[in-house]
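Single chain ahead, by itself, as structure tokens, in the form predicted on its own.
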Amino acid sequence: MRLLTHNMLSSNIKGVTNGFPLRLEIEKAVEKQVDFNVDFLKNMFVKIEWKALVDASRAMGYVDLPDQTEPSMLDSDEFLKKFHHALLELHLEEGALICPETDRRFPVNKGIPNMLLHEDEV
């Protein structure tokens, strides 16, 4: 799982006000080799939730991350690649989101974040 899937998931527990972002539980991570492409990356960068690509790119291990950032640093080649690696290239192989507010686990299988309610929470 993309950390760009992992900002998009929430936890849609009945009840649950805080459902985002999903904590990781890490047991395997992996990186894999994606095209770079600018306009991709400077079309999904209004739509990142900034603070939780970085907490969870630290959480795997990656922390080239700047903490704050403007639109400005989509003219800079650095900060784009950098930007492109948290985004794509970082996987959750093997482990689990967590949800903030009820530490309720969703399992990540081969890269697949298992997201089905139980029936008492819908």
Second form
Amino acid sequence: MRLLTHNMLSSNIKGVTNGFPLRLEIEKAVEKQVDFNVDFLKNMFVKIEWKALVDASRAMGYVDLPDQTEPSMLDSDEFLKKFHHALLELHLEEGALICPETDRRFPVNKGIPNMLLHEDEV
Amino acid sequence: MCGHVTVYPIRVKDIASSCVLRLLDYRKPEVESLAELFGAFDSSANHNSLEWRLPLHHHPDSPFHFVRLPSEDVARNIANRSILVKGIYEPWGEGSSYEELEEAIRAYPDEWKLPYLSSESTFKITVDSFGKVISFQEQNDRIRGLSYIPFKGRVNLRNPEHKFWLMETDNYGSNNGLPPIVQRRIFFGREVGAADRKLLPTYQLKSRTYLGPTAMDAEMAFLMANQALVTPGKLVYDPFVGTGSILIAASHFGAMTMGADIDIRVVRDGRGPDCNVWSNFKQYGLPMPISLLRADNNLPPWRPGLREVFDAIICDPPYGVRAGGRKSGGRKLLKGTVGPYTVPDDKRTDHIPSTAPYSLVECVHDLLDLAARMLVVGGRLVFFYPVLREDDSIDSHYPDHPCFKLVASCEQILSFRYSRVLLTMVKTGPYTEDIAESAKMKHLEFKENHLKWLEDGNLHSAVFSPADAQLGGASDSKSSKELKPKYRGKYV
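Moving on from the form predicted on its own, please list the structure of the form predicted in complex with its partner chain.
Now the full complex is given, and it begins with the chain already shown.
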């Protein structure tokens, strides 16, 4: 699971109002190289919850993302490379996503987050 | 440059005499989608359709069509990318006899012909007759008959700069199942672009490692990707990803892909470490999906504020005919036969939640709501929708949504009673609070009336029940069936 996915997901258990961002429980993290695509990054930049991405990347051990951003940074290759790396190349292989409100654990196995709810959570 | 360009969408299978004409309904929408993709339309124009013309005496399912395109580059791009077009040609002349053809070619302006006939160039002429094999001798005779065209270049059969085609249709007795050709028609033209014939053999399902029972065949998957205007760097989502066959086509065209499925065995495990969704992408040297996850389309786990993130959503939802759809919530729970069930804490980790059948109407409602929320404005939703063939006016039954405009609907007949229609919709307006609110109400209504919707939306029983149990009188359904040509969508 890449951090782009993490940035899009929330806990949708019935009654939960603050299901985002999910906390990361990391058993095994890997890096997977992805082709660099500037247009894609620029499109995604405006959709991303920045703080959640920064926190998640730090939890994964990558500390190079700045706390604050501004649109002019998209002209910087150096910034785009860091953004690319954090968004697409850090990969949670084994672990879990934890609901911030209920501590419900959504397991991640073989890189696949299991977001299916139990009967009593629907 | 040039005025009319002929689209000649026959795909010749293995040997020249065995033509495959299928997916006839899909041809024009595909060309129009690709025309839009390659910038054929003025962005201010409201209605993006091309000007089509049939050759004289040809019926609408003819393998030949004339279409007006703005430039040769657009035509070449369309031909190279298209699945159903065999080639696009600049027509130099046509006629009902070789005399008429000669007259037309002579009348075609020299300034458009001579640049392709110069002495430094190489060329090749191919003779093609639709529905009949012409002997080598006959082919040579016909080529020699073109000596009134001042070819100055050298012949090069392997790798010519310019390819010319002499194409003929006639009533040869057998018309490959198509309506009879009234009168012979002959075309001569210069090839502007041709289809990539390696694409489908490369991706055909029988060579793919990991397959499910409802994997989308390669031709259709690529066609869907074309309808969705997939280009490099776009983000494409399939909420019913299965073994990934649709995303493979999108990925071939350079898209970033994401997929979800409610069945964790399919999406996570496959049949082992070298036989799963990831390995399918690896097999073709395609970039891995950005994300695969297990999620329920009925209760998608996207964060509430997330909007307009996908460029296209392409899918084949489970409608319960070949594979049944499932959604969260226990079957008995939704039926009301058992009370709410709480999973004991010590069993939560490995608990396998039970799921309930997912009715067609609810599935489509959820898909449109998801697409309305998650597609960018201008993004496309491309999906299959099932129809019973007894229905005379299927058009009025297509799902609609205030955020979407239907761009194309192409029927593929699957059985005597059942077709699937590929719907292509474009998002034309934003997802407003009002739309979100009414979608939420509808979601709750589905939950309340789970059983009723299941019965109303049970396509499986309509498709597989005995014939006399069908809706409506037998005589009615018979007459409507006769109106539809039987060869459509089949191998002919």
